[in-house]
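In the block that follows, a single chain appears as structure tokens, in the form predicted alone.
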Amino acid sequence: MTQDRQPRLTRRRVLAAAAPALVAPLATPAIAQGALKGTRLTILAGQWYVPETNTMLDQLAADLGRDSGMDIKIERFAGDELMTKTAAVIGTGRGADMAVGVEFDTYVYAAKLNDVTDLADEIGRTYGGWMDVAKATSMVGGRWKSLPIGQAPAAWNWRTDMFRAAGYEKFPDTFADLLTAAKALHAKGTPIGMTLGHASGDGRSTNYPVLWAFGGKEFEADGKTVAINSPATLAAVEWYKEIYQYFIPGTTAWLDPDNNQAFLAGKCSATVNVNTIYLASRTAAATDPSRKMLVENMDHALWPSGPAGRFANYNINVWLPFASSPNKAGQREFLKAWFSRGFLPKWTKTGQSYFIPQLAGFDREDVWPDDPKLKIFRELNKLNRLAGYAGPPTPAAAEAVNKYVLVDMFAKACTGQLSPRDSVAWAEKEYQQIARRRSRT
């Protein structure tokens, strides 16, 4: 999440930089100067949390734009204004050449976005591959609609001095020994928290590893039956009521920020979120002796093991190339650009695994945090598995996480609206609804 001394990266300095190790079109000569003068590139954005990665896209704009002739434009939206301006352009054809979109968005709009199979394929072989879930994320029948940018591991941020003085040193492995510690941490005051409200972000990867962990589905493999109502979700909906009763109080109005400010706040011993918590603590500690002690005093860990397995659930961005866009050659221009050796791993390495691109060389690569309580996001980033498992990111599974059907299920149980069977079976008539209205468009 630190960047500002990073060398301004131009053009030719970023092939320059790869060209030993890159194959074509990587690796192709640098685009003569001015090229693509009068055409314009526009790119929609959001702003991600680690602000030096954000300094970079707009660096690496201003360098390709200079070198190109390109007029290129970053345009920035705050949370769901990203998508709804994404939606817009899609609509109408007009606005912007490129979005930063989410990992749904290759699958909901396919027919309207240009093929780059022929980048994907030499971007893998630049690095190693492609691993599974940047295939399921990005292909659609077989071609690649969209370049995964990379996804954001979530952890387990935890306190070990709390966890200390409740009788553990390590963080729980299982689901059981999670229950367990959460009793003994709740007793001292010191409680878990689980996102269970509708946070967009949080309650995705809070609440899809556990029905995963207990072997839980949501549709069968061919993304159309709908599969969530077994003994496998009943049993994780049955742990969830048992270890909601040792929560921080108000986990189901939880929004995004708020697991954070408990976290901060000293109120929360456990909680799920990707690095920003202790990277900004880090940041603040040389001056604030409160963030000082909570760096000194967190760490991160795996999600624990199920009965079925270890899983998470991860925001994945992805670059969608719209095939309205007059400036095709402009896109791919900026695409190379991105994924060239002299550009990806410095990104990489400068969100300290906030956001890691699905590439299977990377595990060799030096990407990686060098803070050792940053360790663990090495092992995280190949536990990543897609909403709508067993089937592929529908556009039906899309609308599941949108409506929050999976959050909702637990959430009924643990507050005693409804019992887990019922819950369960709420579940199941939300999950057919969906189904039945998505095969008639």
The other form holds:
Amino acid sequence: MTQDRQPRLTRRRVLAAAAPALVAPLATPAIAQGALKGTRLTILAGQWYVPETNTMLDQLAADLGRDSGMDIKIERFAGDELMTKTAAVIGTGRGADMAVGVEFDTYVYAAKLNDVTDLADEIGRTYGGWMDVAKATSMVGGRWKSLPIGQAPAAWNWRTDMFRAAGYEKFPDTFADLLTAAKALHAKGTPIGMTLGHASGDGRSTNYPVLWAFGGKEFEADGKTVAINSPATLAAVEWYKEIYQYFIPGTTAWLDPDNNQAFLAGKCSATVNVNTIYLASRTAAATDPSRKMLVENMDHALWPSGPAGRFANYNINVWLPFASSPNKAGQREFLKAWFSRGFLPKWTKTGQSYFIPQLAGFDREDVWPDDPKLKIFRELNKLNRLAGYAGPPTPAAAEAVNKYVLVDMFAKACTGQLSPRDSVAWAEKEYQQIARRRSRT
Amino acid sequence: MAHTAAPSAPGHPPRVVRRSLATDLIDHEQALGYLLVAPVVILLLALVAYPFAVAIGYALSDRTLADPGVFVGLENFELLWENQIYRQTLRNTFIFTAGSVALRLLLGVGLALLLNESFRFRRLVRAAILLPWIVPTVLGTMAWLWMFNPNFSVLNYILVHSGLMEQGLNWLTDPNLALFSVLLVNAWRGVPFMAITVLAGLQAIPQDLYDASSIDGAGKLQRFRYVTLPLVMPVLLTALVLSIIWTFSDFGIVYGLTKGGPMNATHVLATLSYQTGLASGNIGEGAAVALTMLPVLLVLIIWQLRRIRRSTVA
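Having seen the form predicted alone, I'd like the form predicted together with the partner chain now, please.
What follows is the whole complex; the chain from before opens it.
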């Protein structure tokens, strides 16, 4: 059971507690000696893809525990399990003090999270300010209710050799060009593929940018008025329906691992994914010639530009400080340590742009990978837009994502189950029902 | 502490015997009955009745994960009924259950009849048959996921390379075939249970009955129709009802294979309930989706309990 002890107030303790405020904030994780001794801090986390980033979290917890006397425990869960466990803690108010959450969690759980506005302001000042997407993710009603860990940019992973064989030296820069390239690649027997199945990560990062590139949006800025049924959405659906006929078969059944597998097997010439295909292949290249060939013949690219611009949607991780925790001081000390200058830039560099903190000043810091094939992630990092646009990431937007409404809208039109117009009308009805339900609460 | 007068030797006053409460209880059958049943009743109340009552309460409220919500009556059910995904899910669930249970029944009974025969390595085969039932759902589902994979399907490889088809099937891509695929995996997992249960029933049938019917001139088919089937029926019905209940509320196979896709073609009530209640945080509506299963399961359970009671009385 987590607990706070009330330490006896002494001059030494007062000085120790005031030290972080007197010295440069976040310069080093100065610990209020003794104040946290004997307390416990349980943190729910998943597994980040780059193993060293997990090890660094463990080490940070161990160091902080040693310096503060706090007993810090990291409990790790696989993707959906972490979500379920977090929901259980939110529901019961027991079981953990903090968790790694995703982009919608702050809005969904806002009432059950501690206000960390002062910490967010301090971190913002240290690192040149928060990016807008970070504010949109973690601020509810003008207050910070979580602190963003980072975002995992999804790029177009493409086979340079296959594109070259089809007459393309560069990855297409517009949606019209992508369609033309898809035709050519299909004719060469090396089709592209975009996830149209119920894939919790790729389904979103692949399909929302298409909607936005054509000027479509799910909600108006109030986050309540449904705006999906528009000529812009229809144009996006029609483009999708056309390009779908040149896809590798099976994309409507693709779950998160399937596009990786197809790309790794050389059956698919381009797909939308984070940099894990490349990172895994680069590691395996030393012993596996086929992976070595892949690493030499693949690259990453930005999303093409559509009539309304160039957009992207990435998975985001945030620190959720549970209001039910009796160890609020421990939460804050951990967050200070995480965002300290001695830790965060190193953690980011180690992650090789798999997860990038949404801090504006990081663009100028030495946190970017040296590998030339990962350079593009610095640009990708600036593109993220949240689902629910033009509104905030409300629970209604989260529900639409979790129910794959947008993905299914495209899939229904692509497979001919509904006409493009009817699939947009179907999606509008679903969005309206979600908005109606959510307006009750 | 109770006192009773015990008989004593002539000329002596009656001996007073001290009786403990425990002794009293043992003597009172009715009280003892209640006492012995109490732990089970308490467990059932705490682990079944209470969560069930809470679930009903949730279904009648607009509770979310972060907000206790207010009572909304049947509004959640009304909203669900208006929702196309829910109606599709309901239809999927019935098809999924009916199809899977029919396959389990057909294959399970067939397998039990085969396993009841004498052949070499019979014990080994019987044990091996149980594998799909024993192996964790996730592991079995992962294997099938590979077999259905649009790009690497071993099933398609066999179909194409044996010349049966020119190109492979879209196991999880085509909406209708996807529902059949998840149903098939569910049946694959459930067949061993059906087979072993029916096999146990078959082995309880006395050989004399078969011998007698053979003497009377009954053929194989007649022996099955008039001896095997009636005697194995109680076991078969129990296995059938359990199969329906488990299939109707199945989650792992569908979630592991398709997460309800493509285009909600394989969503069943359990996966939709999870998606609505936990993933989207809409606890009230998620509970309402789950409670939709109640009438069907309730009818089955009551029927089964009555049958068990009748057979016990008989």
